[in-house]
Each structure stands twice: as structure tokens, then as C-alpha cells.
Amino acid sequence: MHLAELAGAAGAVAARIEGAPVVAVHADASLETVVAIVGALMAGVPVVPIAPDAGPLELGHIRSDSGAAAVLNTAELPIDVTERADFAPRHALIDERIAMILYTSGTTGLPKGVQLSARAIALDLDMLAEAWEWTPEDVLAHGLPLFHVHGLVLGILGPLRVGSPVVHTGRPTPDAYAAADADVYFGVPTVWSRIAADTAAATALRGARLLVSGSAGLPAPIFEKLEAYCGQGPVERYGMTETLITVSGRARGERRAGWVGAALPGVSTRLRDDEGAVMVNDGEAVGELEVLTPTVMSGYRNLPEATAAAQSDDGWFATGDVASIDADGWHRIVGRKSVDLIKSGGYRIGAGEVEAALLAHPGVREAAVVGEKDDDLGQVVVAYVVADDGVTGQELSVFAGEHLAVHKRPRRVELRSELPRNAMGKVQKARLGSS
């Protein structure tokens, strides 16, 4: 669909919903979803993308909490992509009105609605376009879901903001990416892992200008395979629904496996320890990452106390992620503070460092490390691993011991046929003990 056709189809949607307080969209990977989202933005109506596999409880909560008057792209309010209407946008992209409400799936409780302003979205896309040297001449390809920041904001609104074509592959398979013949590719680690394992598909991406990985940390072995087959390792970036993307590698800059780059222009970052003291940026110390950014959310919907708890009076947002920052401003994300900062015998251990050591073993395909309760040490390091046939837990314990300090070595390694993941490919560590 060309831009003029999209504007006409979205204009028809905008005319139908103008004046609604909020609308939701059944956000499957379809042209109808894109038309519905753009139509809501044109009408100045806050839009709530909903995962197509959302269950009745989740759907009911989101609709009630957001106050959505209707759900577009469903039988309730279907989308006709052939319909056309002239419609002048009812807002400016520099204003602070709520443009989008994205619901996060937290580890406890019902999802929280993250309210994002039009200005925050536009600013973030402009910062990324500069960092990635993204121009109208670039063709973007991805097959990511259209109800998250990565696939929707970056992967659909980004090309519209830049003026570049986008190819959505439906599913993010190696064959689909290889056939896309694009300049820029977006993917999550699971996608890049599958491409790295498919030599033909990886080689087909050699003509790309830029590969981008996000939504979770990319294991170093995958980065190295892509570098060998594609001629480049991906640029990694970091962000949250609440802040959008705040840290990234640059298109022409250095790319380091396991590191997500430096803060984007206009963004500041810092680390805090458990007592709230700001930590030194030496590339080794790990603490909770805080960001100060003009792209921060306008608050959690209907949750003023949660908003206040996450953001300080002077604007710093506590991400809940554990990271280290080196003297050059490069960031390495260890994981979530709640599950990836392991406190064992007085030591603070980042689960990501232990996972990286295990993934260096040629027979390990996936690894997830957690801290499990221990009466003596407080917590002990436990690893859950997907490995090739014949690889044993004892072998991996010894291997990790050759690469890590004694206090960081896994006390137990359990082999699994697979690790539980969510739609974006992130390991759900809370489910590991029962998986």
C-alpha cells in the first residue's frame, strides 16, 4: 500500500472514530492493523494495541482500564482497507497529548497501561533515525508483532516518520528475511539465532546496510556468527515501554557483542546501588539503571502511585534493570533487578555474565541463570540450559568454572529441552522451576 492509499484508508477510520475517548485495536500482523493505528493517530484518539492472543481476562482488563469505546479490526468495528476519505490530522506530533497506551505484562498483577505522548514517540523516532542514519532510501524489513514498541512504534511508525518503505514478513522466519531484499532488518535474539543457524539465509543478508537487535540481550556467539555470515554484527539498542529507546549503538560506530551502545542525544543515564548512591562507570560495577529522557511515559494509566514510585521528582526513571556502564558511556544490560541481580554470600552477581560464559560453550544453544534461595548464602547461582545431545550439566559446570570467578559459578546446571519465552522471545524466568 502506497502512502497516499494509507492516508486515505486511515482517514476513513479517523472519520468514524473522531471524538472517541480511547479506541483499542486487535493488533494482528495485518494491513488492517496498520490502517487502524494510523487512523486513530490521525483522529487524535489515544489507541491501545491488543495482542491477538489476549485472553478474556486480559482483554477485559485492558478495555475497562483504558476506557476504550470500541475495538477496531474486529467484528465490532471492522476495517476496510479499500475505503478512502480525506481527513486532516487533528493533532501535532510535538504536543503532549496521549497518542498511545501500551499495556505491559508485568511479573505480578494485571498489565499496566503505559501512556505515551505524541511528542515522545516523534522525538524517539527522530533520535533513532539519526543514530542509525535511517533515510527514505532505506527499505526496512521485519516480522515482529504489532502490539509492542519494537514492532509497532519502531517497525511501523518509524518508517512512516522517516518516509521509508517497510516490508512486514508476516512471520520472522529466516526464509522470509532472506527473501525481503531490504536495507535494514529488525529482529529479536530468537530471530537472529535462527538466522545465524541458517547459513543460506544469513548469507542472503550480506547486502543489508544495518541489522538491529533488541527487546532482549543478544548472546555473543550469535553476534559472532552473524558477523561471519552477514558481514556485520547487529547494532543493539536498549529501551522500555515506559521510556522508549534510550540507548543504542550507532550505524557507523563500534559494535560490541553483549553491549547495547551509548545514550542517545538528550538522554542521560546513571547507576544506583541498593542504598541509592550513584555508582562509578567503570564497566564492572553493576547497579540499577536510571534514565533521564524526554521520551519518558506520561504515566501509568489510573496508577498514580506506581508512576510516582518509578519516577523521581527530578525526572529520573528507575528502569528496574541491572546494568554496567564503562568509562566511554557504553552500556551492558545484565537483566531485571528482580530476577537477574543475584546476591550470594555478600557478592552481587549479574545473571547475564554467567549466561554469557555458558553460551560460549559450543554445545549450548540457550541459557538462563537465576538466583535460588539458600539458607547459607542467601541465594545460589542456578543455570537452566538447552544444549546439544551428549552435553552434561557437570561438563557445563566445569566449563563455566574456567571462565568465571568462584562466587559466580553455577552451583547447579539443569538441562531443558526448551526455555519458556514470551511473544518477544524473552525468557520467562519465573517459570523456570516448573518448566
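Residue numbers count along the first chain shown, from 1. What we label the rigid core is the largest C-alpha set whose atoms superpose within 1.5 Å from one form to the other. None of these values were measured; they are calculated from a predicted model. Compared with the form predicted in complex with ligand AMP:
- The rigid parts compared between the two forms meet at a hinge, and of Ser338, Ala129, Ala318, Ala54 the residue found there is Ser338.
- Relative to the larger rigid part, the smaller one is rotated between the two forms by 141°, as taken from C-alpha superpositions.
Let's compare: the form predicted on its own is above, so bring in the form predicted in complex with ligand AMP.
The following holds one chain only.
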């Protein structure tokens, strides 16, 4: 679809929804999703992209918490991508208005709505375009989901802002990436690891100008394999839904396996130790990474306390990631402070949300969910459950599947007679794999 056609089709959506408080979009990987989201942006209506396979719990929560009056797209209000309207956008991506609300998992409870202003999104895309020397001459390819920052903000709004064509491959398989014949490729580490294991696909990317990896740490051996087969290792970049992308390698700069680059212009970063003292940037000392960025969210929706808790007393955003920074300002992400935030295939999954879904089963008495190391997905979701006699792991997998999006479901459910607890009665998750 050409830009003028997109503007016409999105204009038709914009005219229809103008004045709505919030709209949700059933965000499958389709042109309809792009038209609906761009239409909402044109109309200045905050848009909530929803995972197409979201379970009833998440869906109900997201709709009521966001206040979305309607769900656009194939599910409830079919969008005709051939319809056209001359809608004059009243709100370019420049103001403080909330453009998008992205629901993302925390350590406990239901997902939180991260409110992103139009200005923050535009600024982040401009910073990335500069760092990656991204121009209208580049064809971008990726096959990432359209309900998170990576696939949607970077992967769809990015090309629209830069003016570069984008090919969405449907799924991010090695074959589809190899066939895309693009200049720039975006992927999560799982995608890069699958490409690195497929010599033919990896070799087909030799002509690319830039490979970019993010959403989770790229293992150094994968970087090195890609370097060998594709002629370059990916540029890594780091960010969060709450801050957008704040740290990145540069297109023409150094690419260092295991490191995610330097702060983008206008962004400051620092490390704090357990007592809150700011640490030295010597490339060795590890502490919690904090960022001060003009791209930070406009708060969690309806959660002023959680919003305040994520900030330091002097207004920096506490990422919850543990990192080191070297004297040149390069960052290495070492892990996360909380075991209750799991990253699987680049998806952020809150252990508490999965535990709550399992505990809703009448035969489940206790549940503890952890992320266990996995070569393909980085981490996989594993549930340890104490259940009544006769309840099977298989039954609980199916039960969880009825309540949660597929990427949040435990890949393994292990039944235990009890869970290891400390003297205070708190589950000791670190002991679960071996107990």
C-alpha cells in the first residue's frame, strides 16, 4: 500500500472515530491493523493495540482500564482498506497528547497501561533514525507483533516517519527474512538465533545495510555467527515500553557482542547501588540502571502510585535492569532485579499474572512461576504447582491456555507436594528448579 492510499484509508477511520475517548485495535499482523492505528493517530484518539490472542482476563482488564469505547478492526468493526477519506490530521506526532497506551506486564497483578505521548514517540523515532542513518532509501523488513513497541512503534511508525518502505513478513521466520530482500532488518534475539542456525537464510542477509537486535539480550555466540555469515553482527539497542529506546549502537560505530551501545542524544543513564548511591562507570561495577529521557512515558494509566514508584526522587526512571556502563558510555545489561519479570522470545511476562491465572483453577492450591534459561527463547515460562489429587499438568496447561495469550502460557507445568519457602513463608523461587 502506498502512503497516499494509507492516508486515505486511515483518514476514513479517523473520520469515523473522531472524538472517541480511546479506541482499541485487535492488532493482528495485517494492513487493517496499520490502517486502524494510523487512523487513530490522525484523529488524535489514544489507541490501545491488543494482542489478537489475548485471553478473556487480559482483554476485559484492558478494555475497562483503558476506557476503550470500541475495538477496531476485524473483530468488531471491520475496516475496509480500500475506503478513502480526505481527513486532515489535526494532531501530528508533536504534542503531549497520549497517542498510544501499551499494556505490559509487571511483577504482580494485571498488565499496566503505559501511556506514550505523540511527542515521545516522534522524538524516539528521530533519535533512532539518526543513530541508524535510517533514510527513505532503506527498505525495512521484520515480522514482529504489532502490539508492542518493537514491531509497532519502531517497525511501523518508524518507516512511516522516516518515509521508508516496510515489508512485514507475517511471522519472523528465517526463510521469510531471507526472501524479503531488504536493507534493514529488525529482530528479537530468538529471531536472530534461528537465522544464525540457518546458514542459507543468514547468508541471504549479506546484502543488508543494517541488522538490529533488541527486546532482550543477544547472546555473544549468536552475534559472532551472524558476523561470520551475514558479514556483520547486529547493532543492539536497549529500551523499555515505559521509556522507549534509550541506548543503542550506531550504524557506523563499533558493534560489541554482549553490549547494547551508548545513550541516545538527550538521554542520560546512571547506575545505582542497593543503597541508592550513584556508581562509577568502569565497565565492571553492576547496579540498577536508571534513565533520564525525554521519551519517558506519561505515566501508567490509572496508577499514580506505580508511576511514582518507578521514579527516583530526582525524576529518573528506574528500569529494574541490572547493568554496567564503561568509561566510553557503553552499556552491558546483566540481568533484572526481579525474578518475577520473565523475557521469553522478547515478550515481557509477569510471573504474578500467570500465577493468578493458574490459581483461578479450583484444584490449584499454590503456584509459583519462573523463567528458566532456554537456548531458543532466552527464558521459558515454567510453573511449579501444588494441586489437589487428580489434577494433571496437562489439564493446567490447557486451563492456562484458555486464560492467557499464548506467549504467557507455561511451557512446562510441574506438580509438587510443596513449594520451598523461607522462614517468612515466601516462596524461594531460586530453589524451584532443583527442589
